[in-house]
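This document starts with one chain, in the form predicted on its own, laid out as structure tokens.
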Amino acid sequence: MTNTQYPHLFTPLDLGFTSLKNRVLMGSMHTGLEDGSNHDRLSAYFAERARGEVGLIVTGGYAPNRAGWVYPFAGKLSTRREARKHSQMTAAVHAEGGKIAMQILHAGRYAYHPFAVAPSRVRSPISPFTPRELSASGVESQIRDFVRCAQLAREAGYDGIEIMGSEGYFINEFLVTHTNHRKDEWGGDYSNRMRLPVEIVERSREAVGKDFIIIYRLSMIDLIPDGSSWEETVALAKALEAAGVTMINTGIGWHEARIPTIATSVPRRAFTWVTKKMKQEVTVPLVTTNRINLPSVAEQVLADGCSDMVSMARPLLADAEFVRKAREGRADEINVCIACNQACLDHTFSKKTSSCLVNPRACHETELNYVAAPKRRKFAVVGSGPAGLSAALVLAERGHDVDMFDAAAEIGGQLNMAKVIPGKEEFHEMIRYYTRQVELLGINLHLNTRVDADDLAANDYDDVIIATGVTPRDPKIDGQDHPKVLSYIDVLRNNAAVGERVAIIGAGGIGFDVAEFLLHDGHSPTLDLDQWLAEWGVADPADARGGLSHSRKQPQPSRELTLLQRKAGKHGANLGKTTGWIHRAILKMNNVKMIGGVNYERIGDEGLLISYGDKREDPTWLDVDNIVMCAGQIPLRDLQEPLQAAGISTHVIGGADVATELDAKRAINQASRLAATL
């Protein structure tokens, strides 16, 4: 039966010898579990994809060999060994009636190891080592090693495979100059250069079959200097078409490019025209990538003709049933993905197990379940932040009633800062989210109610959580009184005229959303492709090698903004790992004065007085309209010694707990955890 809403999306994908339900497929994603110890985790988790109606999911990267390690002990598929395990989660996705393909991926010289070896000896920024330039013989040896892989991802009950040909690793490491100067057959003209990837998938074609799914990832776009010109990138894939894939898969950017390609700042589909150029030149299905998170973007990119299917990564993180929900008309019960990197890039950069920030049982599904309780309990709320909010659908899921209360006019608590900061719109998503599951889980909300002790005692709650969040510290400098002084909830929340010349006191998370705010004035370039492209030096592969402009448009900053840390270090120092680079590079961009190692001295008409260092020298006036203030935060947390004294089961979370610059993250993994428990 065909869906009326998403009629393109939920059309079949007929690939000869197979066919995919739907155009969706989930795309590559490390997960920190691939190293062989966890195929239990990844048995769980993949199954809960399959079972969300995933019209093809392919893994996290496997290396084919010692060599392509991504970092040591990572996940390799070298032996029938290795492949017997993997088996166990073919089956499990085979059972939910799913498709699976296993991503081979060599790291090339974004080894994080000694052994590490590329087409020449060139270091990338992005790691230590140094890689040994392999010779012929070698170069036909990797081959021999992604042919096997092939062979044995077979073997272990996959449908397929995806051979990873982007994003800087070792396939495209042969393609461009930048990383290959070899004067041999594997290096100097393009035919040459591009001989790799085309060997590769000849080779594995032949040893895998004609009924077996080959996905090549083509970097389509490089986004770094001397990047493929977009008619290499053309014969590549005629070649490719020619050697026998299945389908081709978009790749956006290495990953040492200096240009946003995932981050919540990146416009929704801002890639998808580069998928939809290289569908004139060839004729096997393309998949296109890149910030689409929800099924009317998904839908509206396969309409406009940009691809034959959309590949959805860290969206199938945030919610496993997101293909389910949307083929049943339930759009609006999808948790969306924000785009924010924090649990699942960073996590992965850092080593450390994937999950997702909206999602905290994603990767953790063998020990994180919402089961339903044994008695019915009632449970109080107070707090409808993203702590709040998450203790208190869980609850409701898990069967017990919830009273929630807000003193505020809406739910969202600190996330109604952050959806106005632009390049942070995804934020009205969660609120929408939260505001629907609210409604569906019949979970009691007082808003515009402050509730004391007394209150709350004499309902006869089980257990109240406290979810009050924080208040802004107090940075004791002399003058902080003055009308020139404003704190960052009057600028986002309260709307408060600002003046031209601000000075920002602290340069922490809260300090980079105001600074960003204040920026733009209103007006986000995240809701602008063409403003985007233009001032990240986006061109079309076309006109400029790589896609990377010569120039870029200046943006125009409506005011002049101050920076200011007491830290001698690196401004924004705590921000995400993958995207701290970003929002230091937009300030960067639009003039913003970072200034580190100060005091603040004094506020008077003047402005804003600093010094410099332990001994206060070169004492300076700022002279400024506006001092905001973004100096942290503290908890706040006054009911939680009444309560106790009153004899009431109380649990302190979020920020009210611990005050870290509005770590969402920390307060949803915590709350779920709790409330899965009580």
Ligand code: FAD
Given for the second form:
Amino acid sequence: MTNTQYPHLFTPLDLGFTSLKNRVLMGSMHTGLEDGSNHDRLSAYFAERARGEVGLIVTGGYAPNRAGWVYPFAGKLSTRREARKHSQMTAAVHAEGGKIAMQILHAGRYAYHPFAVAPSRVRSPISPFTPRELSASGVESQIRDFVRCAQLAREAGYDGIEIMGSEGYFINEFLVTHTNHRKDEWGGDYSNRMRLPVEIVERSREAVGKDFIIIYRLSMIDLIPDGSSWEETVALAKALEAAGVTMINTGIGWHEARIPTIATSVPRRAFTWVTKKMKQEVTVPLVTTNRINLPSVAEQVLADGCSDMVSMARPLLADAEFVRKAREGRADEINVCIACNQACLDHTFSKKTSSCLVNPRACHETELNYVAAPKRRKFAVVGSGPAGLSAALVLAERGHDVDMFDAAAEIGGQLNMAKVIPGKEEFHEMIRYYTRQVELLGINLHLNTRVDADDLAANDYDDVIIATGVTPRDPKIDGQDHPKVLSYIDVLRNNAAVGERVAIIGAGGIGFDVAEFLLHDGHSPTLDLDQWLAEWGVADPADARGGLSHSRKQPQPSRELTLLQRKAGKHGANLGKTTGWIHRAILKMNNVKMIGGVNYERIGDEGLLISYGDKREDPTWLDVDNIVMCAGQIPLRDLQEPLQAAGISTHVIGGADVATELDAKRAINQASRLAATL
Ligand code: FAD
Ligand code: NAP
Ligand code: SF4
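What would the structure be for the form predicted together with flavin-adenine dinucleotide, rather than the form predicted on its own?
Then the entire complex follows, led off by the chain already shown.
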């Protein structure tokens, strides 16, 4: 029966020898569990997503040999013994009625180890190891390893493989002159440079037979200097089709590209137009990707004829039941990926197991479960920021009675400030999700209600969860009561009028966010795809190699900003590993002055007086209209002492517990884990 809300998304995809039940492909993600010792955890993780009805799962990348490891002892499939272990995962997925393909990923010069190999000895900017240049027979042996890996994947019970040909890894490196300087039959003109992927596909197809899915992930826009031309990319796509691929998936940008491709400030479906261009060139089904996080967006992408399938990776971390909820008309219950990268990609790059900011169970399915409570109890949760909300949801899901109080008129706590930052619009989705869950789980919500210990003591609660968050730190700067001075709360929450020249004290996450808020004055480039592409210099790859434009549009900042910190060194050093550079680049594009190593001497009619270093040298007035304080936060937990004195059992979570380095990831994780045990 046709799904009336998402007709394209829920039309099965007939691949000839098999059929996929819908158009959602779970894109490959490294979870940090691929090293061969975590098959139980991976099985549970994949099985949950198969139960959630995703059409086809693609695993994280497995190397076809040691040289192809992303880092030492990363996932690999090159022996029968390894294949037998993989069959636990494929069986778990099949038992839930799902299908799963294994990604074969050879890291090439991106490998973080000394055995790295590549077409030429060209070190990448993201690995300290210079790769060894392969001999011609060395190239042959890499191809044989790919083919063997494909065969082993079939033996392990996979429904197919995805050959990773994008993002700047090994195969991609053969395609462009930037990384391929060879003079033999694997280098030189494009027909030679593209031989490697074509041979890999052709020989793999021969080895695995006709009835096995082979997806090729093709870099459709490299976003690097000297990247592929569109003509070359089309030529490769056609050759891959002839060589026997079942589907072509889209890759956007090499990892070393200096253009954001999946961060939250990237507009939704920002690159689906690239796949749409390719639709005119080949007949095999195409998969499109990047910043598609809602069923409505996915449906529109398909309805617009951009692709035959939509790849969503992180959205399936955020909610394993994404597809089922959409099919059942419960899209408003989906826990939406906000594209923050904080618990997934940032973890990967810090060698930690991935998870998800909005769903700490992701990749932890075997140890974090919200099972029914043995005894129904009555809880008060004070504060409806992410900590309080997460605790309340888990407690209610487990069968407890929950009263939740917030002094504010709306739930969300500081998320309500995050959501107004240009490029952080996805935080609206988080609040929407929580609002619906509070309703569905029957949590008794009391807004506009500041509670004190007496109110709580009068109500016979078994336990009180204190999730009252934080309050801004007092920076104790001479003259800080001057009318020029505002706090980030005045600016982001209370719509304070702000002048044209502004100094921001504090260059942490909030200082950066306030800067972006003031620069864009309500207009978010994230909501304007053409402006966003022009400012980042993304062009049609048919007009410019690699899709890199020769000129970028200069943004028009609405204010002159100076962002200050006392420490020397890089501004925003503690921002996300995979996103900090984007925030710094945006501020740079908008001519924000970043000054470090300062002392704040005084605030007065003249502006802000700063000096430098221990000797307090060169005192200078910054002639500004306003000074915005973003100097960090301290916990707000004044309820704890009187409640404890009254003999009431309390738990303190989120910012109320520890404000240093607090973020929503920690608040949600701590709250969910506590609530799972009460
Ligand atoms: P809060 O969110 O501060 O919530 C506390 C709640 O308790 C408030 O709603 C308050 O009204 C209520 N309350 C306090 N006292 C009482 C009382 N006595 N009675 C009733 N109610 C009370 N984090 C990230 O991870 N990623 C980001 O990108 C990010 N961006 C941010 C951008 C901005 C501009 C800001 C300000 C924060 C951002 N954060 C981000 C930080 C994140 O929002 C906080 O870490 C998180 O909100 C802390 O959660 P919490 O529940 O502990 O406290
Ligand atoms: P923060 O990251 O700790 O930054 C506080 C800033 O204030 C620092 O630049 C610090 O630098 C300065 N500072 C500290 N004490 C000061 C003092 N006494 N006088 C003057 N300046 C002082 O805190 P935040 O920016 O308030 O952010 C709060 C939390 O929200 C953070 O933990 C952050 O991770 C989270 N957040 C995250 C994001 C994100 O994108 N992930 C975005 C926003 C917020 P100096 O000490 O060098 O001056
Ligand atoms: Fe999405 Fe952030 Fe979760 Fe990663 S951590 S899956 S980006 S919400």
